Amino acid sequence: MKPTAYDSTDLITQEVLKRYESTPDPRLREIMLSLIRHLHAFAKDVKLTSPEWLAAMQLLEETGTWCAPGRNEFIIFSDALGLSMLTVTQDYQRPEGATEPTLLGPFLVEGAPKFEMGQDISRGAQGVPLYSHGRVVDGQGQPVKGAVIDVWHSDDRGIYDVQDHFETNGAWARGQLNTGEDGRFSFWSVMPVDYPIPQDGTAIRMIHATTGESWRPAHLHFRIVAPNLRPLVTHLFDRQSERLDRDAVFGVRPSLVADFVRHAGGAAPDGRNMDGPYCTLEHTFVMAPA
């Protein structure tokens, strides 16, 4: 074997680099030599100890304990990290008037159950009767037929369902519903509350030893998908949340920022006689081409 000057951080590098340009594929040889460079950067730069890399080794395997369906704790460091909204504004060129996209969040689930325009998602969920509705169109205005739309949120102790023994209490305040040939939606849930992120995994754990900043502003998650269009992923945030401007994952855009209206009581939207108060919401998605 040909003797190698491992002592020399410059050659470690190098050496690290030659063996990673024989990757075949173009845009996987980009990104890991870049990443190879940067973290060799980052590590020199600040004199990472061993003792700090096996702890922040140990960290990862701890954080891959907390992953399971619905719940992705990498994710969530992600997105304290602001790597999340990054990718998400960098990555999603849209056109003028085109809805806004924001992070994915950890507690997406695939496979949600499916309701009819109109029906209650909230399954039991507790807090103020939601009755959302809007429509969903491209960018010249015309109504989208058939778009696949999943929504899910908190309920009013501002936790989700994958966080409630989800596999024995099933779904809540999550489900998948598909706009009409108007491209309408509309669906009953409960109000959204500000709420704060996981304090059981390891991300908690690092906010709380920098920024501090846990909390997130009330909102409803929305991934919407139609055949040749760019699929959205985004929320509308409470226009009376208080931490609109402190978001621990950075996902608040102006344009997101929505009336939930409040009501003492009466007739809803679509007619329902509501005894006691109740909220409303609309809002038009303008989805994006492919």
Given for the second form:
Amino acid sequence: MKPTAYDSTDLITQEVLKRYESTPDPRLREIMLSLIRHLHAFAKDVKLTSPEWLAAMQLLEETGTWCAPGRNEFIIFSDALGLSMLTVTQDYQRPEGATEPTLLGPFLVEGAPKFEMGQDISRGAQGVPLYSHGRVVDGQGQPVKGAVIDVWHSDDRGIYDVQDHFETNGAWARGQLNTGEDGRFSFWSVMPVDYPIPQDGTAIRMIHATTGESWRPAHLHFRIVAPNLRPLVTHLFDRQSERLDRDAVFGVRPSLVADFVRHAGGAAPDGRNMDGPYCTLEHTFVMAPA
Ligand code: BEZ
Ligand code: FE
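Let's see the other form, the form predicted in complex with benzoic acid (BEZ), since the form predicted alone is already up.
Whole complex next, starting from this chain.
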């Protein structure tokens, strides 16, 4: 009797690859054929059982239920498995001197509240006041005017607005600013702190069952978009964090570790008189050509 497609696992793989060879788009064909080869090889390698695969499917189903605007649980899996950093790193041809990108994370919200330069984006978030300022320039050091900067970060409890009754409380420690003619930006907010990735979803179950490493070092997130320049998604990490070498999602790059300078009080760079502790951060972002 002629062998059928299901007589051996190798025949199954061949049959499936043959079918997907007809994918019209060349890039999609390349991706699908490679994905099938690697997925099948993985399942054979670990001798994946049907109950194990069904459990994985159920985990993915549950993962979908944790997703909403401002929280993408699939991104947390991608981040924790290092795939986000891998794609960011191989995809971003970075000219010498351009700011390093890092992962986006799950908490970007499109259409964040807009602020004028120098305003306070914390909207009442708790924490030590932080004044951040600096410039956005291109590879020639020329100021980039009208760049759109999205900033978002945690409060001093280590949570984000999207983890804190976002539907009713709205955005805090999150905002959008435009650089001026001189490429400068500035805003007040509060100091971010180290925080564990969300403890209530599915990705944390994988982490608890494997590495146990769920903390991120304190950071601010930035997304900077400007005409004719490559959009930049990056973070600035607090040099004083003790977890810079143990980021749960592998996002730290030495060039993104910055000095969040602690002050006891006194006049801030914008002239505001602070009667208690506050911090300052100064940074220049260098954007790569589109
Ligand atoms: C974040 O940086 O906001 C983040 C990244 C990965 C998982 C959870 C949070
Ligand atoms: Fe974050």
